[in-house]
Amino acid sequence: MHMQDAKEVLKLRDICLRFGKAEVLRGVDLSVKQGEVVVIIGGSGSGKTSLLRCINLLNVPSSGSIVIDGETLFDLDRSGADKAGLKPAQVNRIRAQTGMVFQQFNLFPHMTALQNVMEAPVTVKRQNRQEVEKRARDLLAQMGLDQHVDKRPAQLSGGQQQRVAIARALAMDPKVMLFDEPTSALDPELVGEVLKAMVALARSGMTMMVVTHELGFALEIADRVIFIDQGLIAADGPPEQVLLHPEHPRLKQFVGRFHETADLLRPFLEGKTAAATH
């Protein structure tokens, strides 16, 4: 299926977010299609994490609308009129269609990896415990953790904990996975194993939105890269265009800091292009 034929899983319109007098997001429009991998980049304070957190109402927008898989989660116009009128139970059901992976792993310290992954499907979705356990074991195996199911977070490395957190989010069968700088709290030698798990997830067809500084990951796996600057989308396009041929002056400056990364990746990209032409 071509991406242009895929259905929209997520639609954001005119998302504004204010904290007091500070305007963090100033009217963001964004659509994401099923199976699309969208990487969001930007300087600190640009609004990229705030935007991700708005999608599942961890940050409640000041105005705008959010539609997930055809259902309106939030719709508040700039005058403050609520056009969605949802009850809390409806909001929670629609929100549950997003899975979130944070910088910090937020695992329950007293539970094993397996129990962490099983917790929400059993307690929130009331699913059959045996079926949930089988699925949880499968997900942990998919993350390369089949040897670690009975360990508690303190017995796992940061990279292993983050992969448990990814499995936990997947256990709820989300329509879209949201990653907020998932490798920024990890030691450098552990970053690769988490990115590898995310690459495999992207290739399996999962719809993903990823806030990250890992531009190599963006070049390899993103369908689109979005650059957020001062609360607005300043660039949105294929990764090679946005990262290697930036036009927006602030994007040039931002990507310039990573030019060494781009130089390192150029042989890889040329190899990728050459492979594509054969």
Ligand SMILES: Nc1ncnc2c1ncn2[C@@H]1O[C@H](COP(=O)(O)OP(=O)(O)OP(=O)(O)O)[C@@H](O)[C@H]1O
The other form holds:
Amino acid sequence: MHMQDAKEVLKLRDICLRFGKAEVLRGVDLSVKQGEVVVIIGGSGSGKTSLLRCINLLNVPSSGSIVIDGETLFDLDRSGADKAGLKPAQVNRIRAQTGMVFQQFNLFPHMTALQNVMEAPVTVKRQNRQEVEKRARDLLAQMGLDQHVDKRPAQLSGGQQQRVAIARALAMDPKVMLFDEPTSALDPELVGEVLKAMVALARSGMTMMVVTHELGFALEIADRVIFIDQGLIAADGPPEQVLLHPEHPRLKQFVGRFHETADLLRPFLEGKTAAATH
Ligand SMILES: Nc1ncnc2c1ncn2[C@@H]1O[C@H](COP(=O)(O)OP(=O)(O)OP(=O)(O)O)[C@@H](O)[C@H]1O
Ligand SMILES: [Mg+2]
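If the structure you just shared is the form predicted alone, then what does the corresponding form predicted together with the named molecule look like?
Full assembly next; the chain just shown is listed first.
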């Protein structure tokens, strides 16, 4: 796809977030185009989770604006004046256009995989139950879970639970999917199956923002990698540039820790570069 022609699905402008006196985000500007996969990296406490949580107002920014697929969700200037003036119902409708996947799956423990996926479309969107069920089964099959639809979370592995969580978010037909370290609570042998599902989702054209330390995933699938440092975007560019040729000193230090992984991926990247020049 020609990214320059794609429309903007998400536009953040001057997002600031304070917790008491702490300035956690200090003016984040970011546009994400349709179909784009943006990986977010940064040290602990840099503001990655806070930023994702601002996009669906789980954290309410102290100022800034958020536009999702052309609709303003939030617009507060630095003096505190609300320029969006939305009613709660409008806010809820627009924020439901983002799907979120958390580190700790957050499934409803008393419901089966199928019921978890059906819950929001039936109760929030009041969609037809039969249609929702058909779509939920399709999504679970897409996640490789056709054999597990009637199991409760406790009967599923971490990797299976996380794939149910992805299907559940997709069931609301989001315009953009937000992932906050979706594999970091998993045993190492289960990470691959979740990343594989995410790669397939990215290749299907879903717009995604992914906080992850899986730099191999970033190199393989990201259109852009963003490095957040002390509540600001300190680097933003193609994965090879940001991860393999970092310039920002703290980014250099950050990716230095992952150099072993990058070395393992070098043969793959050389293959990719060779293919791109044909
Ligand atoms: N609800 C909260 N109340 C007060 N401070 C908070 C709250 N949530 C986050 N913070 C602070 O905001 C800063 C950014 O936190 P955030 O969770 O966004 O970092 P992160 O980049 O996701 O880190 P990690 O890699 O450890 O997940 C930290 O200093 C954190 O302590
Ligand atoms: Mg975090």
